[in-house]
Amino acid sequence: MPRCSICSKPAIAYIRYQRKYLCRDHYIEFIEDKVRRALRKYKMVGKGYRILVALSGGKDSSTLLGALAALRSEFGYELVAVHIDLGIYEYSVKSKMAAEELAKKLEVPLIEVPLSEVLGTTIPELANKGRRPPCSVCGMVKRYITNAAAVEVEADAVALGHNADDLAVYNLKSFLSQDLEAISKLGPKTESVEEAAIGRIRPLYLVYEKESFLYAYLKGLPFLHEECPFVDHRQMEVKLKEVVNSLEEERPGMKIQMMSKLALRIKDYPKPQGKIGRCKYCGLITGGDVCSFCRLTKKALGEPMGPKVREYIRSKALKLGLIPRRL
């Protein structure tokens, strides 16, 4: 049986790109050190920060919250989590259970936003009424509500569970389509727009998808193993992921090298053009007069729902004692 390269205990993982075996404890330490180095190298957090974690209930968001919770006393930041109940049948029921269990286990305040209660509808229904693909609607809704929650709880940053595999594929797709402005958003962090959008950080920037899964499993972090029923395996990202994985197999560490170099050159890519404004209904960031969320909900539900979402989150935050934060 292979032995840990550090302590000689039985190994549970082999890190090909570093050519070393690790036991359970040193593997957990290895992943948490990756997150630690990313937080420091890319200046993602500061002492006294409030970080809102987007907690879906999947493996990556569970690993994200678990690693950040393990490091919070070291860095001196505060954690708050938000979970959006999308109403996607049994998948959302199980996701919610995993998120609730994890937040309780790690003693992190959790703001839950059930779409059926706040909007009176679900992602499948909203997509149908808006005549748009479910994945498109889902992504937009999650981005909006996560940002709204961050603004309402006065967060300093939103932590996303994007891993190196995800980002390598997004990077390649954007390059192939020459959407260079999209690449500028794939760095370790983005900046805030005062009172309209909270900057995002990616602590798993240099963590592989398989590494994320094993970390969550070894630490006993609750997470949902199932895939969303709306995932379309014909999408370009699926094929590109196969290509990137093939390259990684031949050249271990390739994805991390790609993302590390992108972080160094991120400022060389053009930023999105156009004005940055505030939605006339909800006050959050938009490129026009009305944000995508308020525009869709007005079309599908008869009224822009941004203000109601913000009011709902604010009431939840008050009950949890999260606001007012600064007097």
Second form
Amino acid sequence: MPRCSICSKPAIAYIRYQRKYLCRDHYIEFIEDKVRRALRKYKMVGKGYRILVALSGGKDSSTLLGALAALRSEFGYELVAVHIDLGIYEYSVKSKMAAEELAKKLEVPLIEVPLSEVLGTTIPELANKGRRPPCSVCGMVKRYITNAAAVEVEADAVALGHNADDLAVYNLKSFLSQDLEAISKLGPKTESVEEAAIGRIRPLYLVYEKESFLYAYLKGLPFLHEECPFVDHRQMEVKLKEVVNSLEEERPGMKIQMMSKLALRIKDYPKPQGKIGRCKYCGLITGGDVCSFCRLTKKALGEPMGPKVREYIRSKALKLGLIPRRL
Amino acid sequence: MARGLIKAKMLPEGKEVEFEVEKPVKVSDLLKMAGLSSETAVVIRDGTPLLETDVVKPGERVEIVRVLSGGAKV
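Okay, that one was the form predicted alone. Can I see the form predicted in complex with the partner chain too?
After this comes the whole thing, all chains and molecules, with the earlier chain placed first.
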């Protein structure tokens, strides 16, 4: 029976690109060390930072919050989590339960934003009324609300659970369509725009999807392991993930190399053109006069809902004692 | 050892599947039989993740987990 390369206990994982076996405890340490190195190398956090963690309830956000919580005292940052109840039937009910359980277990304050309460609607309805595909509406709504929450709680960074597999796939997809501006957004972190957008960090930049699953599983962190009912298996991302992983099987470490090199070259990619402005309704970042969220909600619900979302989050943050922020 | 069945619960779908095998099989082969890659799937026995080189015997029960993301993220 293979033994852990560090302590000789029975191994539960083999890290092919490092040719080492690990037991449960050293596996957990291995992943936390990857996150630690990414936080340091890419200067993602500082002492006294308030990090807002976007919690979907899935394995990656669970691993993200778990690893960040484990490194909390070492780096001296504070964690706040936000969960958006998207109203996608049973899937959202279960996601919410997992997010609540996780935040409680790790003692992280959780801001919950149920769309049915804040907007009086859900993602499927909003997509229908706005005549847009649900996945595109969902992505935009999540980005908007997460950023709005970060602005309201005066966070220094938003942490996202994108793993190396996700990013490798988006990198390839953008490359295939020569959307180089999209690649410029796939680095380990993005910068803030004062009072309008909070910079995003990706602490799982070098963590593989399977590693993320095993970490959450072995650590006993609550997470929902289900697919959203709207996932379309014909999507290019699904095919590209297979391609990336068959390459990884032949060339162990390929995904890490791709991400490390992308981080080095990210500045060479062209940034999206156009001015950065503020939405005339909600005041948050936009490329025009009105942000995508206010535009969609105005079209679908008859009213730009950005200000209401911000007000809702503010009142939740007040109740949780998160604002005014004491530095 | 005589031929027999390996019973597997396929997750996240929850479907029960049986694999008829002639002899004990390596986890990497079991994953191939299930049409999955070891880069994106994990075999778990009694709550413990197995290595690709570990062996599953006829008569044993395992969980085969397809590792996935819930939905679009970027």
